[in-house]
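Read the single chain below, which is given as structure tokens and is the form predicted on its own.
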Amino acid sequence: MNVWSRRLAGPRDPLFQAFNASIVEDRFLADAEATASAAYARALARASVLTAAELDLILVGLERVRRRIAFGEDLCRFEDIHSAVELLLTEEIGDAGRKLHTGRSRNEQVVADEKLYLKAEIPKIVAAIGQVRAAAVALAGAHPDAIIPGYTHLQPGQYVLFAHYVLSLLGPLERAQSRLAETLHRLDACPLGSGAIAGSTIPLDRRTLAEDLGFAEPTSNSMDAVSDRTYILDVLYALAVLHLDLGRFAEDFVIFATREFGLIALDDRLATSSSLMPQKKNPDIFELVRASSGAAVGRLIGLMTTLKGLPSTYNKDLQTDKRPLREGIEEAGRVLRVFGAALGFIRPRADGPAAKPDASLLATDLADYLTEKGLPFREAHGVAGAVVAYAESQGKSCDELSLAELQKLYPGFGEDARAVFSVRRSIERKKTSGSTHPDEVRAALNRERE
């Protein structure tokens, strides 16, 4: 069923009529529909279209409308949630229905309802990943004084505290809430009272309609307005970086997991095993969280590729834009869900590599020392290389050299030096903001909290 069918002869092709449709695509739009039509509906009373008595009856149905989707109307008759809204009105409330379309087009609907929806769901996402960032806090407390190595390359660097790791999470989050809070403003125009492309011949007053909708403002001009899908983009782009910043923890939760790394432990709560290998204690949690960036980036790339030429206003490839707006809304909030419990079920070890230190990841502390001492940092660190390599050389461990051996690679090095080889030692000597120190790890809590 449509609403154009005697423009054209003879019925619709049962083919063609349902690749056209986006009913199945954009049902999840129908409380914004209801919303934005009644709110059109006032709008034409106070343009004096509609009478007191028509409003009303039209507010009434609408209502009706809205309920008998909410308990599964089956809508599969219709063309798109526009007309589906605009028919069922009509069906509840005869003849006043066939007026709320006077001077509407379904170009201009469609981005009203997304925008409605956007500004609905938007802030859910912003509180869940608040919820990330609690779960990341209490996991980071419970453990203020664990160790684990630090790495860069995927090699161990620098012993750090585990409390400032899991909050190297925080930055991330917090960007993710603030591109959604730009992307919110960005969108915060009303289109209604475009029209098609060229506006209406109907005096609508756009400024009350945008309020009425709770949206700052009217869109500014008509035929940007009904072609405009920058603010799916920029939903989509924001949701592909947070989940490509999920992504990453959940590997390197995965990877810390693995009996080689051995740095954290999974709750069997959070784990799984195989169907074949009985020792098996598997991440998967964690894997489907990392899996889920590659379908948001491509959410994102393809609606762009979409976009990409269209000519301007609208375009029916525009039409294509709602699975990856309802897919990405929902599952952006499912992952956001499941990785903020799951920080509720892993744990540092502590018979980890922590628990025995490789010396070796205090060259720096080492070269740092030197440089107290008065040598150039490029020399002791070279110095700090050399002892090193001779320490694996003769199959010790750095701090296993004695002094003499130690002298033999450089001179300077005083009865102090190997006093450097202390994993605390090395974590209490940052002085600098926001590093591991544990005086910047509590601070930093501490601001997440309040």
Second form
Number of protein chains: 4
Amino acid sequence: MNVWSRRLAGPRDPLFQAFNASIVEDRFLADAEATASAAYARALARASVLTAAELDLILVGLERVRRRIAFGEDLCRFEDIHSAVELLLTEEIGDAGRKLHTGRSRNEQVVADEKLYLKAEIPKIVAAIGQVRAAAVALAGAHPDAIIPGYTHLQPGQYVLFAHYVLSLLGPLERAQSRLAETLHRLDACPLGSGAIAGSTIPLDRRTLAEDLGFAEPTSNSMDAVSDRTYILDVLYALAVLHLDLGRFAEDFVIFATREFGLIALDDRLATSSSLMPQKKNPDIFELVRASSGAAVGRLIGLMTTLKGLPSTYNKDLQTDKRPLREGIEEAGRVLRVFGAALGFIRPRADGPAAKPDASLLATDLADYLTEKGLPFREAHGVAGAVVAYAESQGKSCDELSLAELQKLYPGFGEDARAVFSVRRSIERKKTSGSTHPDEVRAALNRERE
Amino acid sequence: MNVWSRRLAGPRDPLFQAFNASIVEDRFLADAEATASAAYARALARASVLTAAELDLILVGLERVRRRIAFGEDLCRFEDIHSAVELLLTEEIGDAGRKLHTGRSRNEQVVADEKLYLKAEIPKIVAAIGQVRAAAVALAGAHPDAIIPGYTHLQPGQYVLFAHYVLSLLGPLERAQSRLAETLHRLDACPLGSGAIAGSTIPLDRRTLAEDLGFAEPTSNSMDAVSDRTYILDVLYALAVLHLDLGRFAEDFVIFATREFGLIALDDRLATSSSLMPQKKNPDIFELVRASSGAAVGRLIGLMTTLKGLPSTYNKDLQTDKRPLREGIEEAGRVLRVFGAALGFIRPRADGPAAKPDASLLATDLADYLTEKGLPFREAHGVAGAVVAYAESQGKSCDELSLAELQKLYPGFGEDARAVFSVRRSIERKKTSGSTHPDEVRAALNRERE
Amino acid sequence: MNVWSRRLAGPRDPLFQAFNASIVEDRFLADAEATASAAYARALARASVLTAAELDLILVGLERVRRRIAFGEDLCRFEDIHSAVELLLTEEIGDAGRKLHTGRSRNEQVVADEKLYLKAEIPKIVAAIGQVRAAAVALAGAHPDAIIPGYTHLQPGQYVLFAHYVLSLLGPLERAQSRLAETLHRLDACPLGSGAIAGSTIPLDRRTLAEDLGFAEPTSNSMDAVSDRTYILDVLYALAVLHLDLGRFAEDFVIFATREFGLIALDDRLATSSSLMPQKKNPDIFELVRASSGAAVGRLIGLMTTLKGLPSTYNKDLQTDKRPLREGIEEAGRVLRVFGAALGFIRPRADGPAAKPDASLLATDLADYLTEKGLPFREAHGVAGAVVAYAESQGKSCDELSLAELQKLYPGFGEDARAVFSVRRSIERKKTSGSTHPDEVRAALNRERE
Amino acid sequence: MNVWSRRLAGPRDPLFQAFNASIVEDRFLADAEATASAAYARALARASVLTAAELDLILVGLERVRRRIAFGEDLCRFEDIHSAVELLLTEEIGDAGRKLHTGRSRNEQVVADEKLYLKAEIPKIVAAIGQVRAAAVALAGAHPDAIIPGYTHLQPGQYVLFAHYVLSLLGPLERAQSRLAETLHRLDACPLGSGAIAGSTIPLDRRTLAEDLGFAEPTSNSMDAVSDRTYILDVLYALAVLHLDLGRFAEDFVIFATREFGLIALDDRLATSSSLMPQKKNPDIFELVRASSGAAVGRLIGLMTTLKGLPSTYNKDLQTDKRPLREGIEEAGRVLRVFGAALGFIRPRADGPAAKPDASLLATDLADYLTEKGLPFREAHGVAGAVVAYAESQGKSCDELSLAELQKLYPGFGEDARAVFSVRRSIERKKTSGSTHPDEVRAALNRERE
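Next up, can you give the form predicted in complex with a further copy of the same chain of this protein, since the form predicted on its own came first?
Below is the whole assembly, all chains and molecules, this chain first.
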């Protein structure tokens, strides 16, 4: 069933029809299509194309159609969601339904539908990110005193508060919210009234129509209005980066939860065991979060590839934007829910192998000590490195070196040198804003809680 | 329902369980799983782990399980297809079912299943490509004398036989078949007997097991056997290039079918019209073929991204390989069927605007003429270019220039110069193998028909 | 030459050293490194780590280093730009240079440098986009009355003003500027004072330091500060979409400039000819603009792939972000300059084959006419489609049909029906804001000129 | 300086000329261009287009041109390498040089050059992979008895020989060689004689010409010959997978070299230290190997994006294939050299934290023990899991449980149960081909050495 049958002669080929039809992929836009159609009908009535009675009939009819679809109406006999709603409406209310499409093109409808869908869904994603932020705060707040080594290159560098590490999740999450908010801002223009490419001969008041649908303004060039799909790229990009960032932390958790690192413990419900090796406790949830960036990047690059080199305005190729759009939104929601919940089932281990104090991680503190004694930093750094190398060669930990040994490496070491080797003190000696100092971490927690 | 429940205490969380489960995505492997399990059972029997009676029971049970799944058994209560088949088997035949997993790991099973699936499906894709080749030959063979301009930079360059152009599809299609065949060749090693990572304590005869399943050999390192997923990348890559190549021709057809080029006519069944502009006849089928490269590239890059940076052997991330695998195969099949059928509904137009002879396309022939007269090629090329520019400046076609005019540009033009301006002769003057000369095209057709 | 030599014993291997070194790739950050180092020195002085005299020495020395590098100093003996500047500084001013690194880490320096570079370069890209907007306005304004067919599916749909089409470039360009501006906004936090991961033991006033460098604020978590590279992804994404959008118009121009479409003429300087076919006039510039989206997408996806799965904070992998960053910025600048200039060498052709009026493009107007007569739109659309099909079957243009013929297809056609077939009138009948109506196009031009 | 100047009037614009020129990017093809030109000249002579004297002159001239370029001739005044060689040849030998291009097109030349380049370079890459294989064999062979835990999900699963793990590199490397060899096989057809698109009017013996250049055959369709660039995609794909696979092992080494895992020790020359944290020993080499997959994937996807949607035959967009081609080859060579060398500086640590025997990794052996006692595998697996959980709850290692304790969990345990807990025995109990059994590993080593 299609809406243009008198132009093309001859039988339709079912193979080609099935290939052309987008109805399976665009059913999720049914609600947006009904909403946009109702607003368009009101605009037609304002432009005197519909009578008040026809408008009423159409509005009632659209609600009935919306309900039929919500209750599972089989739409396979239609080509796409636009035809489906229009033809079901005509089934419901007869001739008046046939007037709804006056001066309207599917080229503008699909853009309106997609934008309305995003205006509804993106705030939910932003809120779900907010839930992950709250979960991070709860996790950090529950363990204010736990200390872990901070890693660079996966090598322990300096001690940090576990809470400080956990709060380093906030930056990526805030940026994800910022990207999504901007996406929403940039797409906030209503294409209806653009016609197929040239505009409409009906004197539609596009500003009122845009406002009726909650858009900030109407689009400003009819050809651009039906061409542009970068609002979907913007969303897929923001989501891909979100997945990549969550994946980085998932990678941390997978590593931190190993027997060897043992920095965190995962509750059994985050793990599965093996079908063959009964002792295994696998961090499947975080592996799957990490894996989710693959499909997210694939959706972005897939649509970029499709858009590449298309001539401007509408081309049928654009039809394939629906699936990455819907799946991208759904998958992000799913991963955020799972990741946020999973944060509730992590705890830092005080007893793990990597948690036991290692004086070599305090080498930077030793360099700082020497700098305070007046040694230029580069030399202080060199001496501290030599201390670490010497201790290693002796099979000792740095804090097991005697003062005499230290002084052999650098005579300027004083009685107070060995006081450097306190993990807690190392953390408390950090003085800058945004550092791991307990006061800074507490302040960050409080800022976020507000 | 899972197969490892005694290791992990406490309740399972439905949110996490749903996220972990792959059963929705791996149902398509049911058949392969049953086949591989039957072969594994025979190997266990050969290794005296199963009695002949147990083996019979298992083989009969597996067929029943296979049938239950084929008839739509709801598998949602299972974690994955491996558990599903094993647990259904145990439902069917009791205790003997619990022995099937002896010394076996899901890590090797999933690889075996995916490879068996590909061994069944890739030949179908190769055959579908063969159908497109046949369709190209039929199209070329049906119009042996039609002539079109050959384009570079979308500028008409030299005349070619329509059949020659159509046969330029063969190269990409042959290369696609070659890539897929190699893929199949490279994955032709059976992982069963590799265990989870270390091999099996059961003295399985892996070579016989491999042959039982139609593999050329067993894999040679158990850790590699459960790590590798590049056989899927190979397939996704080969398919992505296939889609890109089909897309180039789809782009040609979209352009050639425009009102302005008018080089080919599309049957109505390849086209749709517009919901607003009744005169439109849109080449939707070819636009969608062109668009299909987006998702194909997305699948490849998505899985590459997922694999990137994974530590070796099995990680849960690998679970996400199923969807791009299945969808890639299915979509390629669909696009090939449609594209092949669509070739049957194209015909060259003798009456289109771009089809009427244009002497400027014979400028190369003019240069050749001068070269034969002894002018070095570079100068001949310059003179021919000047002829085109002069004719343009006079508002004439090159073949409308008088001999006097030609001689003003280069005195060496003789009486015979104007004989150059014959489209058909231009084509027949090509002498090299693989050229557009009618004999060469006929030979190519015949080679392909064999 | 490196800055950490006392820790690791034994000889360095030149193969590995060359592989590790980033100096070839990060030389472009020299200026930013000098600027950031000067600000850091001022912060150290404020924190009483440097005396006023030392500070002066360092500031003077940094300017000398900056100049040496600007004049081509060979830096190959250094590991990276941070070591290079520090070691050159020490060459210039001796011991005081060794104090500059006090409490500082390359992990924070590289982020500061990259962000300073972007703060300098992105406004130039935004301005270059502004130049393209101006060029589009000039092109549109120079041809206010030219009319071209508007295409969807590369099929002519409705007539539009050439200026309206050209102004459809403004939307993509504005969105590109918006994306880049947001990128700049999101990265506007200074990492200095974050140390390697944990913060600094020097009581640096990070807010003043940030302001000294023109940042809005300091970063808020030291671990996030050294981990994050999504500010580069944001830029690469914004640029990739810009290239894709320019590429769509480049595709249009390549097609519109064909002999067959002939909608626009390209000045000879936009074109090249062929080494073999002297009549060719190839639109190379636009083909290369179209091609540029490939590398742009490659840079984005390349860095996404690199970042995927990295554990948090600094990993050496991040070093490979420099090249896509610099090349992305440079290539965008180049393509914008060329594209903007190229717009000045395009003109619409009144005489081209696609420019001659085609009444079938007015079928929508015919449907509108019938709708105004009271026919429901769907039926009006059907009648108009039938008129097109009938005219085609008679080998006529729609406007050559007699009233009698029209009435045979639908009795409601009146005397006024044939007045529909005026191209100019069709354009003037568009009434909506953003449409191709001359008043709307003029208004858009004026808005943009302000 | 270009080779088509008489067709296009007016001054050239330097901005556009610089943008058009590919000479900077295609200089690396100089050698191939000279080689192909010489063969083409011989073919022209065979076809009597050149005299023997002219041929000699050209051959001598080409060698002089080849040398001038090798010695650093500045080529910036030329448009591309094809023009450069032709014009330099004419400088050298005068008029005869102008005849070389007779019947030849840059469209075919560039394909010939790229293919010749690949025919020279790919064998080197294949050989470099062979060196890495040899390095893996040397590493495995040097430590035949070292044992490490084998990991899945980064959780220790079962013990394996270190050598077995190292030899799991061979599979990916062999597959990489196989992919590259196939690439070479698929591109082994010479395009020369195809002309711009239609073939040549010179009666060239294309088979002899192809053989002269070492190609297996001439291409079979002139339009396909100048269109196809998938031979570059094939190479970029093979290299991207190679980088991804090396990256997986680099990830392993980064993790195995951590303080926490301590499974392997890296020689100091593989590591760098930190500018701030003197104790650090960072595995930079392997991080950079891991990172290299980003750019490799970017190159592949970049060229795929560029090719997407191009009309068939030559388009200027294809010019941008040079850079990813050359850089892909060069970078793969560099990474292979570094990775192979780095394998020589790794050794397994017997003293590392993860190396000390952990009886829980023998749980699978316990399950096997019970299976041998006749328990169905699923139940045996459950009992073994319960043993692990019980030991954990008692703060004991599994092998510290008394027989009584074991029997409480399952009465069938016998005296011999505790003999299961031997790491070495666990490895020796593996019986399948390709397993970690010492005999199998030795056999694999021997196979590879041959």
